[in-house]
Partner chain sequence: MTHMICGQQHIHAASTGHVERAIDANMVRTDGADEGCVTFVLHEEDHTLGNSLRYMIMKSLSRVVCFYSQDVEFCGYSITHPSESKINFRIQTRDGVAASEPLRSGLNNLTEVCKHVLHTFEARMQAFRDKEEPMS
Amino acid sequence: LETLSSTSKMAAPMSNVDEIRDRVILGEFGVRNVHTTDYPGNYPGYDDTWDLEKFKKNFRIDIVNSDENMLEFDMIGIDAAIANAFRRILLAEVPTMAIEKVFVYNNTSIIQDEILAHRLGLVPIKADPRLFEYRNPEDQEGTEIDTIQLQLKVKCTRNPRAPKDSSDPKELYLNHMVYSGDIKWLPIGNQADVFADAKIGPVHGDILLAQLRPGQELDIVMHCVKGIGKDHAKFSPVATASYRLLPEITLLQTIEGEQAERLKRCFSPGVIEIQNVNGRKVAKVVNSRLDTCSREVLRHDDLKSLVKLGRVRDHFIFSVESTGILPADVLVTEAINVLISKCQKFLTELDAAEMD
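Please output the structure of this chain alone, in the form predicted on its own.
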């Protein structure tokens, strides 16, 4: 039965084969053509052997939107395994600097030392990790090439100028809210000269760390080290790094009038527009990229047979949001460098195995 089934699939019309190879189809009760099948020898008449020149011709990256912390780009002509490798490297293998050691000299707040240390560790630190080395686990002190030293020293006092009838803590107390902006950089060795232009410290100064009352104080010294998200999430350089396949919406016949209005409401804003054609309201697909693929149209019996929903298998829409430690475009470049180093290491291991 399995042989007959596979034979019948191979005997499919050429147009159906192209669809199976290139498109993921969203049906009413499931998703079809999910797995990659265009490997050598699977489809008679197709040459699917990997070719570098063919890859160079088909592969491209289009920048759609870019600012300091956000990057949206299209990666086209690549397999899902490689696209997913970039995503995972961005999340877990691009190094950053984060607080690793917390030395609590005084903490009379109501927050326990362990909780406060955890909160401090998750504060993104603005420091270029490419300028530092990994710290030796046996080294307890750290040096200027592998450690950044920070200090948090805050004491809460009463405000002598507060109105007598006030009950607002903002008026009654001074320094009662401890923010990440209170963290100061203490240069080690020659760091003051080397990083004179780099404003080392928390990326955001408005992260609330603790609340104090008169007489309570914090005196803490912190050591930042270089690490990767695979070891701890605090080292992850991105808030989000994700991709989705480019949606493809095909209208199988002309849809007009009231049906066109309902069709427009079935998709995300901007996907379907109503155009006036010879006095008739006709639905047109203007930007399928904006669709979230909710498949809402398949709930309408009179519309579901008029629309075909799919996704382009080798067109990945990447969204990368940096935590602010490094610009998003730099993170993508660093992820590519990590993947290159992995490939080089693998080839070196292969050569060593052949020599043995």
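The structure displayed is predicted, hence computed values, not measured ones. Residue numbers count along the first chain shown, from 1. We call the rigid core the largest set of C-alpha positions that still match within 1.5 Å between the two forms. Compared with the form predicted together with the partner chain:
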Given for the second form:
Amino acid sequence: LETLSSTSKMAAPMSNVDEIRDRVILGEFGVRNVHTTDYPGNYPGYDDTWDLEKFKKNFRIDIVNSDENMLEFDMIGIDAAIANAFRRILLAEVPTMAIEKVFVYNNTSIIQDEILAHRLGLVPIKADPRLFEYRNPEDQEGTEIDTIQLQLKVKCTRNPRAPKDSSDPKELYLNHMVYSGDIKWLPIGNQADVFADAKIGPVHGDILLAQLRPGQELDIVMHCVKGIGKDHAKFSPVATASYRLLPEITLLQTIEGEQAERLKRCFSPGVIEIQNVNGRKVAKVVNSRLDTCSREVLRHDDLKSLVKLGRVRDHFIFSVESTGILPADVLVTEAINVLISKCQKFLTELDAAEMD
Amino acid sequence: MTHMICGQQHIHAASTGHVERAIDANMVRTDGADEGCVTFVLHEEDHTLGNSLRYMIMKSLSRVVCFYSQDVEFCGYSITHPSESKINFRIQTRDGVAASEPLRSGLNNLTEVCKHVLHTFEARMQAFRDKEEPMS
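Switch from the form predicted on its own to the form predicted together with the partner chain and print that structure.
Below is the whole assembly, all chains and molecules, this chain first.
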């Protein structure tokens, strides 16, 4: 995936106006030209009014990488305000199920109740949140449509068949490590039929929750409810979701020989390539996407005037990593739906207000 | 907070008298008799909707097709206090246009953008998965 402007060795310089409109400039002492300025009326000669057809023509999404839990894709032709809204919603407003109430019947381990409850809350629970409702605030018990019941019951005992004079806990004790895999699902009501084939429980079975010694035990019942990341970070469905703007490196002159070598070292590997042109080694920008924009080149006095660093303002490289509850692409779809429902909510409020 | 003033700088002086109507999630404060200068209080919202809605309203089409003349003279939002989950969303319009009109069109435009992004994303994910199938 190469951007159009970095394939040419020396791109034709952008006109000043285009640069202000489309690029964020990375200078030596700061980043300039950050804010969106293309509102109608700001640039004479440009028609910047909102046009859905023009937006649809310019807008593009390219999926770069996708597996179980990780998705990398490009969103091109959209403004930062909306891309950021998607990012914020992915982090904080896509609902998931997580352990909320922990009923401790017996805890004789050295992990205090509240610490254990905190750790349990952070364990991701593999249950599709779209199949559940939010719990009513007044409801203490929880019904089958808004609660998942889980149980953790572990007792540590001495291993009768341990070799004498061994000092390895793995040999001396049984059940001395409590993992998230020990959490069992207790179906309520009709959940056993509705979720017959879905394995409801923690996403990962190898999260260490507590350590025990012989005689200590845990007997805990947990209730999971639906919530959003805004309320508590345990409800956040993403390990993280972030975006960066596509970097753009423009070489203002031909850079040859030893300077080219030094230039190559200033950028991340793979960004600049040395090519052999007429027997001379010449630097060329091959893949600016890989650059991490450290602006190292601006620290060298002889190189800093030969290069222009910037970012393409409307090209967002999104990276979404899911905790495993929902696949990453489903999370992006849900996030967009959340923004749509926010708008609809206020539209109906406006209509109701107009009625009065 | 970010204020984007489109076109000429023209700040309305606040007139006397406030009219407060309390509506469920929405509280409207109008300056005197001018329906064009309104501060909407949006509850349970933050930069997520505030910034994107501000952008859509500022990009809005003008009904008056005239150089330098836009419906919306001022559009901005601010978070009153970080502990309170609400934003003050202010719209000032020109020529007596009711402020709820650019708000409504901004919300509609934002919905259209989201729907298009959704369709494009789903189509591209499907194409990506179809491309991966024969390889796996």
